[in-house]
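Starting off, we have a lone chain in the form predicted on its own, written out as structure tokens.
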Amino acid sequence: MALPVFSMSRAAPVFAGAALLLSLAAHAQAQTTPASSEQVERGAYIFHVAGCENCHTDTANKAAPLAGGRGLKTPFGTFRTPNITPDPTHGIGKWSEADFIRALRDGRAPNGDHYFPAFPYTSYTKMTDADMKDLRAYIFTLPAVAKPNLPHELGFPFNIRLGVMVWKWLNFTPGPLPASSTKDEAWTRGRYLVEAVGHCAECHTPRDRLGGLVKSMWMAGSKDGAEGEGAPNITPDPATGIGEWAEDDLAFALKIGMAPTGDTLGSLMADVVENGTSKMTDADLAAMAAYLKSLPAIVHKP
């Protein structure tokens, strides 16, 4: 009696069944295998230092957290913050860790879509996969709010978002920050808390006509800062600057929220000091000031 001949035509597609139901069980369980409560707690610290509360809490409307519908001014029209609760409908909650790690790394929503750079991905695209996973961690163990996010309220050509590829091409470099190795640990981490997590620069910097970042300006302040407020020059420059401040005045200025002037931090930087640097440890504060004060002094006076 002649044995079948086993045609390896035939077996493939039941290989690549078989392969691709591992793949999808494999992709369920990473999908509820639930965080460690070490994540979900450096998650939440993530969460404070990268401001996102502030951004995404319609707080004028008393809106729920994280919720969205805060309109962010810019001179290129009002940006309406998204619903980025763990709501299934209308938040992020049937996002995968890759969805999530690709919005910040790459400004790109789970359907291609190319985000515009209000949402600060050009900072955010430096901070490493771990904290990204840490923060979706804890972000997923907040309540989920069942509201539709508003639209943008954009003028031609600044509402076609083809147009944000080629901005893309203009001014974003996606990947996390390269080591240095002249600078010491201090520096390293204070770079990485003002440059990525923070995102300092998206206020503190002046943009181009397109809304670029100006890099010859770094950190040399803005006059159309988020919402349609200026931003000070926060280089070391003693005139326009912090060039006077000392490295503990910096740190305890972004703990409590007042200049060694004794004036207070208002407006936009209440916010980030009371929802975000507050909560920081002191050694990060002291990194930041640290990094900050290492900056090129820039004379200007937004």
Given for the second form:
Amino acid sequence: MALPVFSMSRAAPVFAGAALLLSLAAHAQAQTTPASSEQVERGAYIFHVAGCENCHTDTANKAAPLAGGRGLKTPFGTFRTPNITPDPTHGIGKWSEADFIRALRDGRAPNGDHYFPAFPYTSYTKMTDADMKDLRAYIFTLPAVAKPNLPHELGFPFNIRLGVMVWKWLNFTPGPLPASSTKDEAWTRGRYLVEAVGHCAECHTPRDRLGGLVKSMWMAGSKDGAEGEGAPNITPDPATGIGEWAEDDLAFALKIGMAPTGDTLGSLMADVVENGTSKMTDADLAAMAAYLKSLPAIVHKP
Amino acid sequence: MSFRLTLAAVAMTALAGICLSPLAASAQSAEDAVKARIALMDGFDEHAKVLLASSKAGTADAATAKAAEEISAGLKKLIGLFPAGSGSDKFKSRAKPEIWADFAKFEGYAKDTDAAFVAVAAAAKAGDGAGVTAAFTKAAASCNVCHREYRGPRQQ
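Complement to the form predicted on its own: the form predicted together with its partner chain:
Complete assembly follows, chain above in first position.
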């Protein structure tokens, strides 16, 4: 009787080891299994709504798509966006699904480094795992570009990456959006598109001196939008926001790039429309409009 | 006597006016050009409102064609209202200096946009509602291309 017990206890770590190896093998296999065309198609849609190419392509210098290098001017210095093409050396070609999800959900690189919040993981954290996986699947179908990343140009003390840890502790709540029991499906979808994937608040909500979003001024506009250009108030205040825009006019403005006033939506929003909202379904645009029109109206002219 | 004096005064004023006119006219015309182009583009907004309503509903009627033609005609005038030295550095204007770094490019954008509005008018005249929506979507994108590159932030 003693013998089998003895061998069991000896065998347990071996079993565990074998199980680990098996799961690792399964994991590796999952990584190499080509994504289905449906997944890639879903990922392309998420990619456009998330606006990845707007920041990760250095359009002004006619650089290759998603190879990074675009300078994002902020009050803290200029960030240089990284290469997110599937290049194994300079891009994200070696990232597993778990790596990719961790970057978006937790704002951390595969080596554990904390990303500066110029990368809007503060919004992307609210995305579903499924959307993140689809997004990665799509990006991995795009051409790899062997272009090295440029360093950020930040002043002291913002150049200390460890400071980001403190910043995250103050300003960052990881995790998906809570379910809503009181609102309908369209509103919930709109909230997801605006708050998570579309990350509208990153430009349209003012920031405090440490760069954290001022939650009490949600979507009320910021004079420090991306690249130092102001982003308007998009709460339903009639005088300073979009209160006078009908819901369907707001949806149409996002589709076509022109406000109901007859004016174009403007500089950086032109990119957002061209690469993003103009490619969205009418139902999704209506959902975004429904959510935005439901926000508390805030009187604020940035 | 008083008549001759008046005549002399008028003649001298006229002479002074002629002598000073090139200088005065250029300063005057740049300022006038800024005012005129702002008024012209404010007018575009009003026509664009008509086109927004038409393209949202897929309407192809005479009012739609007229609004598109008004913008097209205005765009032909617009280029002449950007004399060198009339940018945001000298005037209350949103015109970025990049306009004059490569004026031919700026002019090319205006011509593309004009062509886009001609297409809107053509679709409206052909009674093609879906065509109006498609053409105006392109025209609005063309407006955005130029504004993104050449229009600075609103000045307070």
